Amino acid sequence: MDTKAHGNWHAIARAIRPETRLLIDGTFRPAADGATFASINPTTGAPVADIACGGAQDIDLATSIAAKRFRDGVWSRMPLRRRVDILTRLAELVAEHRETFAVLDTLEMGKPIAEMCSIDVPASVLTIRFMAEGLDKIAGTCPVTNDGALHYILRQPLGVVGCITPWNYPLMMAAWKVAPALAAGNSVVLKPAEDASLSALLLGRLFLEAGGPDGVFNVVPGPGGVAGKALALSHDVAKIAFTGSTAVGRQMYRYAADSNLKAVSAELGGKSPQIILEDVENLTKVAATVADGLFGNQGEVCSAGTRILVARPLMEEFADLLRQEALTRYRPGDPLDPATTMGPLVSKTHQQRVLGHIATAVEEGGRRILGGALDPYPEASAFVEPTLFTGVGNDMAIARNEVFGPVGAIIAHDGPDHAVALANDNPYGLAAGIWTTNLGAAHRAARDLECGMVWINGYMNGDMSQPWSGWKLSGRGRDKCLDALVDSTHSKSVWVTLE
């Protein structure tokens, strides 16, 4: 979608009156105890809205209603084509409200408006359409067995799916979790991140407008330690679909064990390597794409390629090229300006966390070749400039811990095998990139890298056919693709004795 002039986006932002109440059983309502929390604009430090703060009582109501609606069959047994039509209409409505969605996420978490218009909103529309189109492609099977029996296997919805989404891609992550769950016939309770809840509430309203039954899609903003915990512990919930930190992901599995052994899909953190081999061509072009994989969305991306593993003979040249590309392509600014390519981080708290990682890297001997000047930016804002370190060892904190900000570590390697060993020497395993002209080296590295996604001569490319998933501490979930739809169902074996 085309972006408007700078002033127009500010005018749209001023005119928006977002829904701030919980959505339960088709009705917007305050929290049971009347509590609210403030959503803060990380660009200015000013409040965006006071949002109803859902607690355990609200979650219990939402999950019980969702379970009742599932048992009633108002959605799970709705004629298939009718369910397709409603989800298709939901996708159309999201597209029609694209400006509002773009502004809401920009106001709450600082994402540049141009990125919202070119990535987040279109991807969300595509996700809902893909899942709607795919739901009649998920079929059971009828294995061949002996003459005296008929054996068939059904795929059926799970029941209630609790979706817990992060703040870095508020609308898109909600679509990734909610769309396959709804398409499969489940009821949903969505607990969005406190820092970015408004687009989720709008998505819930549009589901009702599209013809979705009351109580099938509920949205309950609130603190993770209260609302998220209650959702994960609920015996009415058959599955938790979670994206967030590894620490909280561990808790999701504990809550599942402590309740009803519900299924857990967890897409967690990352410390993804981008490997540049010595034979690569056009280093300038490679540096530009590596910069995008590192600094896009302010580095607040689980798959951000923050470990830049460079062949030792190319180190000095590539580090300088990457620095220049970062300076050219990523300068923090007003996220409602379509020319801005980097907004603030989501909050002052997160800004201080990222600055702490930078300080630790300096203390451990890293050489900062870019970043660190915060003086030009208002004190109330949460900006952090693109930051790059050289002189980094793979054992340093900056090379091992997820920063979730615009901070990259450039590390030397001594050939393909060494690069893969360095890449795998990390507890995370979400994604990796390989840059080379050697086809054999590329495929060997892709085979040997311990991660769920590998890009060769590119980074973060893909479409809806691509499973988005990780290994090791990056989780076990599947987003996008038909696997996400299948994972929102379970199988049932039916054995019929014919004689």
Contents of the next structure:
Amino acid sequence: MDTKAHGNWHAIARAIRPETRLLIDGTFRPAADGATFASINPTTGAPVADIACGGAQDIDLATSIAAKRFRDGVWSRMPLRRRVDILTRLAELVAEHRETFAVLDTLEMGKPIAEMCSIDVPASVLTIRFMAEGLDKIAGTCPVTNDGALHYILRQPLGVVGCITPWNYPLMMAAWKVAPALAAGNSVVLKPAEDASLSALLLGRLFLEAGGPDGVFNVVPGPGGVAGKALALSHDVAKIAFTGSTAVGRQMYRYAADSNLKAVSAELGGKSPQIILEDVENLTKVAATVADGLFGNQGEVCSAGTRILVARPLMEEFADLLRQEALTRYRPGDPLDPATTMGPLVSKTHQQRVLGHIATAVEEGGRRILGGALDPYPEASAFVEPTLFTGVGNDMAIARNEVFGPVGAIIAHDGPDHAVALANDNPYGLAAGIWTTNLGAAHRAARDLECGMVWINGYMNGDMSQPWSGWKLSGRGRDKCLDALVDSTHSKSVWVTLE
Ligand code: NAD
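Right, and the form predicted in complex with ligand NAD of this protein, after the form predicted alone?
Below: every chain and molecule of the assembly, starting with the one above.
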């Protein structure tokens, strides 16, 4: 997609009149109690929109309609090819509205428009298309059994899937959750994050335009502790597909236990290591890719490689290279300027949280070699500069806790085994990267690292076939890939007595 000249994106942003009402049963409507909440642009502090604030009553209505539509079979029993056509048309419509999606997410959460154009929007289109193409590629089985019986196992949709999404990739996370659930034949109620709800509402409108039946895909923005909680406690909901923090992810299991034992998939936080072994070639190129894996999307990435484990003899040289790469590649600025590589964080509240992590690292004796200035940015904005620490021990808070901002901790290791031990000595287990020319060391590390995804001599590369998932406190779930479709179904055993 083109990234237009600076100025055009501002013009598009000024002209946008986003849908701000709840989508329930194919109709946009205000919240039952008329409440609204303000969405704030973190670049300027100005309001973007007043959005209908869904509460428990709205969620009850949305889930009961979604359950009714599921039982009616308007979607769950629709001829498969028709379902494929509607989802394929939805993917096309998302591509046609790419500029609007790009501007909505950039305005609400500060992501650079260039990233929206090169990552979020194309990946969302691809996700919807992949799930549409995949829906008849998952199958039940017919196991061999005794004479006199026929045993077949059906794969059936679950019913209503409640999707609860974070703000860091607003459109893409919605697509990752909603597309497999719909493709498998479920009805959906989506509760997007408070800080970035507008692209989810547009996605809902486009589903209707694509020919999706009313009430099959409902979108109810609102506070997590009210609307999200009501959704996760609903007895009409068969599964919660959640992406967000580990703390709220834990809640999802409690809500399931306290209601109807619904299925839960949870994609949670991370503190992922990027390991640089001593034999690595072209340290400058490695530093550039490590910087991308750390500072892309302002570091507001679950899989951000925030623990940089460097072979001790390379420490000084690598820390300096990484600092240089960060300085040249990640300059905070206006996210609607296509040349900008780093926008503000999502909100002032989150900025203060990230600054708190930085202050703790300094108190614990970390040496800040990059970052820290706040004065070049307007008071109302939520910018945090790329920040790097050396002098970090693996037990310090900055090496253990997820910051979810542009902050990296550089830690020395004494060889491959020590590096893997340091990498695994953390409660999270989402992703890891390893940089080396030693084939055996790379594959041994890939085998031994306690996480859901490993990149060798790269970071964050992938395709739709890749299961996106964590281990340990990074959760339990499968996004992307055919597993996401399978996880949106359950099996049913049918035993036929033939004699
Ligand atoms: P969050 O947990 O605060 O919120 C996520 C969603 O949960 C939001 O929609 C929110 O409204 C809702 N929510 C909050 N409290 C709730 C409650 N009590 N009951 C029900 N719903 C509730 O997370 P966030 O700040 O939006 O996102 C950042 C987090 O998401 C980070 O930890 C990041 O690592 C994680 N994340 C993980 C992945 C992954 O694939 N593993 C991807 C993106 C983000």
